[in-house]
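So this first bit is one chain, no partners, the form predicted on its own, shown in structure tokens.
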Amino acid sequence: MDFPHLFAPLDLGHVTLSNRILMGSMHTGLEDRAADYDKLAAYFAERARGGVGLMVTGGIAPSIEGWLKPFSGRLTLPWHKPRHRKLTGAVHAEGGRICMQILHAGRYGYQPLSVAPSRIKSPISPFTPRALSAGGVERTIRDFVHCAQLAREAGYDGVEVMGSEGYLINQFIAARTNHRDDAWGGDAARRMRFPVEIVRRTRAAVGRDFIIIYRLSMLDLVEGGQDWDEIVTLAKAIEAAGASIINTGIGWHEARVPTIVTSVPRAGFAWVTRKLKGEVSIPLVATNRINMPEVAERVLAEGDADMVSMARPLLADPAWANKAKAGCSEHINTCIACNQACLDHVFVNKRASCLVNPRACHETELKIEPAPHRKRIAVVGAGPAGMACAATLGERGHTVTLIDRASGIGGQFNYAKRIPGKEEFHETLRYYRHRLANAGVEVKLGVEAEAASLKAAGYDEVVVATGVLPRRVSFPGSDDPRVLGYLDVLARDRPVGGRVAVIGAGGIGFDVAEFLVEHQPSPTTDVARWASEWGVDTQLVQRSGLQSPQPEVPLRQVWLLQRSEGRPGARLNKTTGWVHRATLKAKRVTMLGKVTYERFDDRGLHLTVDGKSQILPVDTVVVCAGQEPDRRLAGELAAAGITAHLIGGADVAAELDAKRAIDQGTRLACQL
């Protein structure tokens, strides 16, 4: 076996898990409506079938006060149990095991009934919570216990008590959010009494043959959090109270340090879990940015943890475990930690999915089934949309030819993989190379598809996925050889000077700016360098694991410019945009809005900014001013009387939207 530690059984006393893979909790949006539980059951069943040792649901509230938002998922009444039995029944039918996460949002609740240890508003909710009375604290503990009892009755194998990420239990533990001076606050011993009582009373209520996972915040990453001695003391108390497993929690949602985005190094926080090894005797779970079997095996083999938790990697590939066990990790559809279809969706009340796997959370609707009538189909363009479409068509039994003028598949992914922190796109291209081959797709590279040749070949269907063309800008001097397009920089390695103006502050502009200021290899591949840049104390001497950030000196001086008013980067993705803005700020990138470009000459780039003239003393300008659909082939096909299907950037050019492109390509392929 390639990964002996990963697939070693784990004996919990009353039950033995088949491997060391925990599918970590992740909210999908399907938990919030009873009508969606059939879809949620299919989602979990597919991952149980894929070989996961133990899985945990998204957060379920133990009371209305604990809701994440109004009418979100809860298990508080007997008639809530049938919907949950759909999940447990589906998972057990596939031979899997599942725990339900009990999550009380506390002051993070996006609803007016929220409560907290103290009346302190959080920065991520507009509602100020009501401070719990002593009686309210006791009632809340009873709510947790009752929820766990109902979970057992609903067929769950256990529960996970959510004690990290800044939710209610974490709020009790930290002096930052607990200003009480009674039996539930004050010194550290009283602050940690709340979680200990929850675990102790839950264990007494559910018996010994029921898994209790406690999600322990081991690294708060906010001012006023716990120090390491307090964390160790709490871990020991949680073990004594009856927990079966301690799962690692990293960071609060309001922390200034990113914890799960793609720029975080792989297994970038496993060292935290390792530090707790030896302090407790129950299994410890490492988490965050563990996305490939080789990474997981190393964490376990080096003794950092007893299990590894992965949530988004199992969105990306439900068969992750089975592929790893079979020695076929090269076939895994790797999570790239982009957050675009999972967390970004959940935070705007949309159903979660996955950029690289649009079937995630849509298993009952988006099915890849044998085609009733097999066809010969040409797909032109091997970018994200074309690759997804061709592979899915081949898997359905069609005879498919994928054609691209480039020398390799991937399209714009080949440029994205060069951006610091986006190295995971290498994995996506590796996955598609194998998937296309397995699906029997004929791939023709270095070939310019023409309407005449496609018509002569007599294809039943033609899919045009020819992508985008960079939009140019025009001003005096824009034809100067020192004015480059983003493809000149990322694809052609044209020389770039030491002082650069980047025109366009969308996603591509931010990517190019990061590429220009960052040294290679980037800190995203080195935990120590990354921790230093973001101010994470890996020795845990400082409270909460925070220290002063020490950004590396930027490789170039960069100005990032946009025509529109407002803050550059304001339209970036919700859960990752702040990371990109913070990264460029740390690299001393000047960001300007409401810019008019006057001319470029030997003195630099002449601008009008908010009505005032200035000159940027740059020696290079890089244009990232958006894209336009490349529909030239579609027009030629129409003229030849051939109806083609337009997908991806050729259909809509919108900031290189790979999420939409892969989804669109997959859905079209399921219909043809």
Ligand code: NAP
The other form holds:
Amino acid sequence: MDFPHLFAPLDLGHVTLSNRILMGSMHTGLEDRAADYDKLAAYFAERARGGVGLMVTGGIAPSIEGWLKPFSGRLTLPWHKPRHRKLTGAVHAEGGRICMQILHAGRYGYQPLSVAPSRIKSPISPFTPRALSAGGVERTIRDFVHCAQLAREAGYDGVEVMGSEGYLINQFIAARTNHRDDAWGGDAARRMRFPVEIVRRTRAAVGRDFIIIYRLSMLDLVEGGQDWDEIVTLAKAIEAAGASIINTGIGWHEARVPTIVTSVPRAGFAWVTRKLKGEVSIPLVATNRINMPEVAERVLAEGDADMVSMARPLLADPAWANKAKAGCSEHINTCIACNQACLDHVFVNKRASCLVNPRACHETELKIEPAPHRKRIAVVGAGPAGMACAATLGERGHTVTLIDRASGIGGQFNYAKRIPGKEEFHETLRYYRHRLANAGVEVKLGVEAEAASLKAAGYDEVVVATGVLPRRVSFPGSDDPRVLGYLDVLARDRPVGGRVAVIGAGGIGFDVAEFLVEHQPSPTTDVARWASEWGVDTQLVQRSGLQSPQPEVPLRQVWLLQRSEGRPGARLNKTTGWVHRATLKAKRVTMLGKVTYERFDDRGLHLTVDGKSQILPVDTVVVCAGQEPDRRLAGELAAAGITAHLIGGADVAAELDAKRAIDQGTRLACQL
Ligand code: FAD
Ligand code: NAP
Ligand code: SF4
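Moving on from the form predicted on its own, please list the structure of the form predicted in complex with the ligand.
Entire complex below, previous chain first.
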């Protein structure tokens, strides 16, 4: 057994979990409509089959006031139970266990009926909450208890009481949001009465043989949160009130410290849970950026926690636990913590999925089934689109040849993996190497595919996944050798001076700017360095775990430029863009919009910024001005009379990302 701690059973008294893996709560967007519960049941069943010890649903509201948004999922009435029974039935049929998360959004509710301990608007919702009366507080506690009773009747193995991330319970606990002077506010003891009463009365109502997980905010990361002594006191009171497990919550949603994005070090907050070890005797769960069995095993073996929680890693690979147990972690499709298809979707009311696994939350619709007719198929281009397509085709039984001119698979992922904080892209390449081999795909590297040779080989189908070509820019001096493209920097390691202008502030412009200012290896690989940069107090002396950030001195002086008006980076992804902007700000990168590029010469880059002339005294310019489809091979094939399928950047380069490339490659492969 490679991971003995991870696969040690956990005895909770009335029930024994088969391993230490908790699938953490993750909103998928399927919780909100009864009509979607069959899809949700298939999603959970697949993960139960994959061997996870215990799962937690996305947040379910205990009342309409507690809705995250209008008409979001709730369990408040007996006739809501049948839809939940679909989930519990499907999970139990696979031998799994599932708890339902009770989530009252409080002032985070994106809806007009929201309530809170005090009438204080949150920075992340446009609605000002109504302050609960003392009677309203009692009624809310009853709502939690009633919801837990209904969950038990619907067949759940337990509930998770969501007490962290800045939702209602957290709002009661923190002086920041609780300005009451009655029995539910004032000093720390009165502020924590609300969660303790919820757990105590829930335990009394559901009996001993029902799991109660309490998600406890151990590091608020916002001003006016708890100090460590208050957290320990609360944890002890929650245990005494009858919780079975304490799960870790890190950071409120309004915190300005990243907690789950890819640049957060792996297991970067396990030290917080460890600090609570010994203070309570019920199992503790460590969370955040635990994505591979080696990391999870280390957390448990070093005694940081009794269980590990992973949410997104089980979106990425439902069979994560079984693969780890079989000692095949190299086959795990690793969550790269990009948020692009999960959290970013949820924020725009779109169903969640996963960049590296487009089947996630689409299990009933996107099926990889044996092909009715086996064909010989060539896929040209081993970037994300081509890899996903070739692997899926092979798994369906086709005879597949994947061709790339490069010496390795991965296409642009080979450049992405060099960006500080994007090291996880290495894992995707490792995963595809194994998946392609397993699927029996013949991989031909270092081979330039040409129409003539493809025609001569007589394939039944040809898929063109040749990707993109960087867009060139033209202004006087743009042909100077000191004006580089992003591939010169990331692929060819051309020398770059100490003062650099980056033309183009899209995803690649931001990435290249980070590459240029950050020291290698990046802080992502070192928890202490990373925490110091972001102002996280790992000694937990400071209230909320916040201290003054100490950014490292940037390696270079960088200007990041765009022609369009507005804030550079405004179009970056919702849940990660702010991290990139904050990183570059801390590294003193100057960001300019409304720029016209006039010329480059020995004095630097001449610009007009909002109509005014300016010279940036730079010695290097790096162009990151977007991309065009590479359709050269597609054109040759068309001329040779071969109809090819175009996917990824070769199809449409505008707004292309790996999510679209992998999704399109997978979907095409399911149809051929
Ligand atoms: P590509 O990845 O461009 O692959 C095309 C492949 O085709 C190449 O390997 C090429 O060698 C091969 N090829 C072309 N013509 C031939 C031929 N005639 N014969 C043989 N082989 C050929 N996307 C995200 O979603 N999230 C990110 O965080 C992210 N970060 C990025 C960071 C950087 C620095 C870069 C450069 C890109 C990033 N991207 C990111 C974009 C993402 O990598 C691309 O959207 C994706 O790689 C496109 O996939 P593709 O398969 O269409 O093409
Ligand atoms: P992009 O997002 O389209 O950005 C291109 C930038 O170049 C824009 O800032 C654009 O802004 C500028 N530009 C366009 N044409 C120009 C021209 N002729 N002259 C000068 N500037 C020009 O493209 P990208 O940065 O190359 O990224 C490619 C894709 O990879 C993106 O679609 C992105 O989704 C994906 N990606 C994603 C991530 C991620 O973290 N999710 C990271 C990297 C890449 P102006 O026109 O205003 O100057
Ligand atoms: Fe992980 Fe990205 Fe998939 Fe979300 S979309 S589960 S962050 S790999």
